[in-house]
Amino acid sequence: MAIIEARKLTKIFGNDPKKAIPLLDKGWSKDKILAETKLTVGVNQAEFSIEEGEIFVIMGLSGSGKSTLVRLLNRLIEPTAGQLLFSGQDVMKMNAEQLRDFRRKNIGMVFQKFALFPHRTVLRNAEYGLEVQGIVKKERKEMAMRSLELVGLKGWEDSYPEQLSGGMQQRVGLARGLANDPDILLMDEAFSALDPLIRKDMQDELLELQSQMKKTIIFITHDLDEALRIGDRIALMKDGRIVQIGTPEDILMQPANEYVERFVEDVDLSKVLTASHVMEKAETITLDKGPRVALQFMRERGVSSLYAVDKSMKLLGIVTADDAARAIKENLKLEDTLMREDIPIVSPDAVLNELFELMGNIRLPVAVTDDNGRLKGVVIKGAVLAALAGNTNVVTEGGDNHESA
């Protein structure tokens, strides 16, 4: 269900600022508006809805407007035209105190600049917010702990600001925005401060913190390797329009027009796709079929090699056809000859850089397998290297995929 949904929302700077939407409608562009009419397009009817638990991350290069439009969402900057909805409920017909209202329960933001208070310490940092909304000691002080607990800093509540480093001042600001337990989380460039290593740091723990909160969290960032890193939908900004929405994979191999593709021509595809990108049916038996029956599989499909699993995809083994054929010979069960250790798997979310050492030391495909332990696929060589050349529709001809990947 989308928990925020704008519609044509606009926002025009200068006087007079709705005698621009008309020709936003005619086509003219951010440039032609300026020299024409003195008005600066900040946003261009932006139109996207956001699902409740994603990690929806707008980005663009700076005066894109992608700051201008996250202010939009909760009306620090107010829209021109357009609609905005939060969970179906017009938030552009609130008035002065259901926005307040709105803001204090139901939005909580992080920004750039840490902009913590010196004197304060890291307890009463994290309680500011809750302090404004009148919310008496005892209650925001419970409310704080439990945020600084969540990003990690539980021990460090009675230390100042200056105590702590860059990464941890910004889990301060973290905690501070989760403190009264938002729906969500506006985050503007919130780690672009922070030096390279701890920035990576704070996007791991920010994904690690999403496993556990579930919040819908709107990301900004003029990073293209950080949006790709965190976000399950990317919106990709320029001179005030979304010129493309789409998860990482979409924006990398579907690029909607010549401005993306430049964007993301330089884009390292190993640290982005992952095994579920490229992974290929595997091939399958269960241990009641028999070694003749694997064998038979096995000239069937063309492979010398099959995945044992049980009826619910389990995976239990490997079986060969020197296996096969030996079951028969010492009258054994297929079970007795399985494969059980030294299987290469990994996980869907694995990123194709992870697989290359794995897969230059093995002759068989990786496995791919849930936390269940079900087998969702196979990995080949030839499909890794296909993807990375940017052709996911190769598919890997002759031979056998379970021994010559």
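From a predicted model like this one, the values you see are computed outputs, not experimental measurements. If you superpose the two forms and keep the largest set of C-alpha atoms that fall within 1.5 Å, you have the rigid core. Positions refer to the first chain, counted from 1. What changes on going to the form predicted in complex with its partner chain:
Superposition of the core reveals a Cα shift of less than 2 Å for residue 142 between the two forms. In this overlay on the rigid core, residue 347 has a C-alpha that sits 2 Å or more away from its partner position between the two forms. After superposition on the rigid core, the Cα atom of residue 297 is displaced by 2 Å or more between the two forms.
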Given for the second form:
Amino acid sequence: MAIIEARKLTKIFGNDPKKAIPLLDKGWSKDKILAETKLTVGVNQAEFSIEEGEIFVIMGLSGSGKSTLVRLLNRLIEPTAGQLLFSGQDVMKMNAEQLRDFRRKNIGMVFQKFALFPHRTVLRNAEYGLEVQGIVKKERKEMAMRSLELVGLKGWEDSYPEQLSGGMQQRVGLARGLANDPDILLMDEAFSALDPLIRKDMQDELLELQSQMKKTIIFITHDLDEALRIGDRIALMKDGRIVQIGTPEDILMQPANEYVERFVEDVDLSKVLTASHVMEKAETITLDKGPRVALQFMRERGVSSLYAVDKSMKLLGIVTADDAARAIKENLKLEDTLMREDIPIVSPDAVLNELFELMGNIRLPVAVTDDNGRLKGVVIKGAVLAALAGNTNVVTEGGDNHESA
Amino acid sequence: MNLPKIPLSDWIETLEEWLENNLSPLFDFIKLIIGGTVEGLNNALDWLPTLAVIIIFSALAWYIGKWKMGVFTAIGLLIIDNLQLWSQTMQTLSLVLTAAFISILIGIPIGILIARYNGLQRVITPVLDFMQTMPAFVYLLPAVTFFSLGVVPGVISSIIFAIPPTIRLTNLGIRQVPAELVEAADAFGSTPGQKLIKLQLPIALPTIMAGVNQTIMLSLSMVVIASMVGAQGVGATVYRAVTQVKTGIGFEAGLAIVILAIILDRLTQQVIKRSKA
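What would you give as the form predicted in complex with its partner chain, now that the form predicted on its own is on the page?
Shown next: the complete complex, the earlier chain at its head.
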């Protein structure tokens, strides 16, 4: 069962907001509703379900309703209509006490501007959610300390927020959100106020933390790079409406409409596309073949080298045409002339950015291997450049090759 | 314009009479409490030797502020003693502290309430404006009617005049707590009470203390007026000097009030500074 399920979840701001609901059903736009009724559509009939352990990114420009949407999930903003289920439980039917309990135990939150309590130490900030639950001092201190350790703030517990840098302050925010071990963590533009470098560190750390904790994380951002980096799935919002939900690859490769297309147009592809997107099928040979067969293969396929692999596609080395010719002349086996060292290798997840450096110095194509050393494909310079130039055909072909390799 | 005059004065007097006839047990009770507090405080200050009081206040000033504060307090109080205004000044101090204490006791909860309810704020704000701008002599009269002559109507009119800053600044301080902090407190499931105690009051404290400082200063400014209905103290000395045209005595008594004001002001300012840190 999905941990969060939203059905036609809607927020209208203004007097008598209910009267805009039938207009939304009729398909009126946000602008038209504002002009005719002076009501502002915050979130327009959002439909999605979030699975346990998933990082679900809600992305959109400012004013797209993403911050409103995330606040509907813990009812910091009261939804106008629709349905919201947490593990099958109707969140919108909870009374004040049940809602408090839900916020205390099931759903934590991290804020864009950190929202740390300035009069409390780092430890007392991290303790806050436990304190309001009435957990005894000793126990809540232990839990908060564990949470601070998790985000790398051990030793800072007696400092005050203003004494910390932005990145560290947000770690406190994260520790506070995690201290009561909630099922769901809402992160509202949590890294947007940080410097780009710190932001990237925090993204990495979040992914690292997530691999240990397996929380359900709902992450709001306006930054596509960030969304693509950390999201398992991304919901793209415009004018309060969710225009597309999909994996980062879906969003990039199959934009649902012009808006999404325009949105992803500006993305820095070198940081988003990985080796697996641009790699092509590698020409391979197994070592039980002789050098003459190797040369014949090269001639047939129009290449100047082959990747030597074993039966499980594990990469052993490279056979070049020169080496094969030398083997024939000196009556050697392929194995003896095999080039085993200095083969440029990357993992399928390596972003193109990392490939540039490798490719600058080396004449050979770059081999792509998985964690077990199995050859998945090969990246040649032309394909990388084509992909960066926005030639998505090349990209998808690379992807297809990846599937068949 | 030949419209008949609105009989406002008749109405007010009818109301005054009605209150006097029907609520006199309540007024007696209030009188007992306030009179008792002022008297008790005054007795304590009287019972202690002058030097002991001076040392206690100077030490307190030193502790809260810097050593300069302690020295100023000591010298200021010694001057008052030297001018033979000691017991009057202590009577005034008792009146002022009682008025300020009751103002804080009533004012902070009202401030909290109007910070929470906008409707209540709209009702209370004009009442506060009224209390602060209506000439003090005007409510001195009903105060005497209800509480008879003496220190109690003085304290009551001081409270009416001095309580608004505490209410206003408590309200302001709580409303100025950044919305994102309030949101964070809500997001972690705080009850309204937890939010108030753990977040709003601590953050609003410097602003609330600024209101308390204003309240103390304003109640000090009422001591001469209070003396007109029989409150004893250095205010009464000023009042007598004015009626008898004795400039020198008037100045001496006025100086004692100034010294007291500076000590109370600097002490509360220090408390504000500390609450900000």
